[in-house]
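Here's a solo chain for you in structure tokens, the form predicted on its own.
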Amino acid sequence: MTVPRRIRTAVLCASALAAGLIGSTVATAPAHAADVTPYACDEVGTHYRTFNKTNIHIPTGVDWKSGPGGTVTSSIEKNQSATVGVSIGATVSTSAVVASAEATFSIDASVTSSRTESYTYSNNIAAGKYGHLQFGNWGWRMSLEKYTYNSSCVLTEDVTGTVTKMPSANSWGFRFWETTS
């Protein structure tokens, strides 16, 4: 997990005081062209991090229920779409969550995900039992933080919430459960 840079500056700060390495320093302004503004934050801006990633199934189509016993079978040939959701108290940048979430954890994710093609696909269910198939997804649950910060390296906003629904870009299917009834 890649610590922010807001914890890490904190935490090195404070190591430098406590070593007495701040306090007793004057610092000089370093010289700078007329057009660049000397220490600047460069933490000023919205910032998204994702974590705690989840594999879910996000289900697009029918639930196709069979039984008790036997088999069921489904087949779609239709367009089927995963959209990203997301339960936090801010407004967000899907494309910003997705880009952090790539990154954090090496997927491919995306904001829709689409598909249209003919897939088929059985399973038996077992003596008793009802067989459920649902089309869709498989993507991704994870929590997410939405940190802004000004131009004074003030922060202004830290929220946090989760990502309902992460669709993969390129992962799709069936998934198959048994009831009793």
Contents of the next structure:
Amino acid sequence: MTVPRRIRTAVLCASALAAGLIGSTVATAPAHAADVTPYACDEVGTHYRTFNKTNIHIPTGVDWKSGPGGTVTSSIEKNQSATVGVSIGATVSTSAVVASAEATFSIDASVTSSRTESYTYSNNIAAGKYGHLQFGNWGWRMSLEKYTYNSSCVLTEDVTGTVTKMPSANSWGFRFWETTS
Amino acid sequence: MTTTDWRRAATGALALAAALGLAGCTGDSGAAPAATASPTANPAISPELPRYVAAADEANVQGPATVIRAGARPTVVDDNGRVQAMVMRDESRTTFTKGNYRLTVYCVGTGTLYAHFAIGGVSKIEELPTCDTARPTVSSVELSLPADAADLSVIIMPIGDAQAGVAYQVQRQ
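Provide the structure of the form predicted in complex with its partner chain, given the form predicted on its own shown above.
Okay, now the whole complex, with that chain kicking things off.
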């Protein structure tokens, strides 16, 4: 887990600083002071952690509605596209966020996923109900943490937010649902 | 096709297992198929693919028992010059009355598909017969609902470098 690692790293950094060793947290232990390597913190820089993933349908096309009862049918729609959406109080690199999610969850995600066209689809509607059809990408929603360590191994930024939508690179299709009006 | 392309294709194959998690399949054929996508020396999309799609669509004739009809789509697309395998997935959020349901898949082209068919807590995953370039390969997956159930999902995933047009319909028997 990231947090324990960060805690451990911070403790190691603090210990090294307190001991005056100024040693690397990742280098092998030096035998003599002269062998001490320059200070290095293995978490320097900005990092993204993704967690709490849920599956979602990201609608990209028309909400085809019909009823009450009968059948709702879609026509082919051109140039469908879904793009990552993030809600967080900081600037983020969407490509880095996608890379983090792919590594964490073993998913095939994309910053932007596109289809040149959809396809026809029809679905029966229950009596008295209205049917809806919408084309889209089967992607994900997840929590996001952005954190940054400076060159002194001090945590300078730690913000949490939400990836409101992250499209799949290869999974598209229709979602059908019914309403009473 | 680059290593990255094939990584994506293979990951696409693995996506079925991930997609099944969302579908919540807890039914009688629960084991997800092993991902078998593997690199081969076939980097280009077949110029015949549009014909495959048209032929699969034409074969998918709606009948009186048809509840859902999905028009044909290709198993691969051109993603900025790269071949991208595509997972087909559709979901219906409604109630299905108890009875027997059949997923019928029409495939024209090359390669093989996995089909996952789920209604409520009942699901099946099957490897379908190899697609044919000359005529539609028609295959079925059947489910029996012992009671009314909510939510239907269909996921069709190409195996390896399958290049085909695929259409399907769901019928209530």
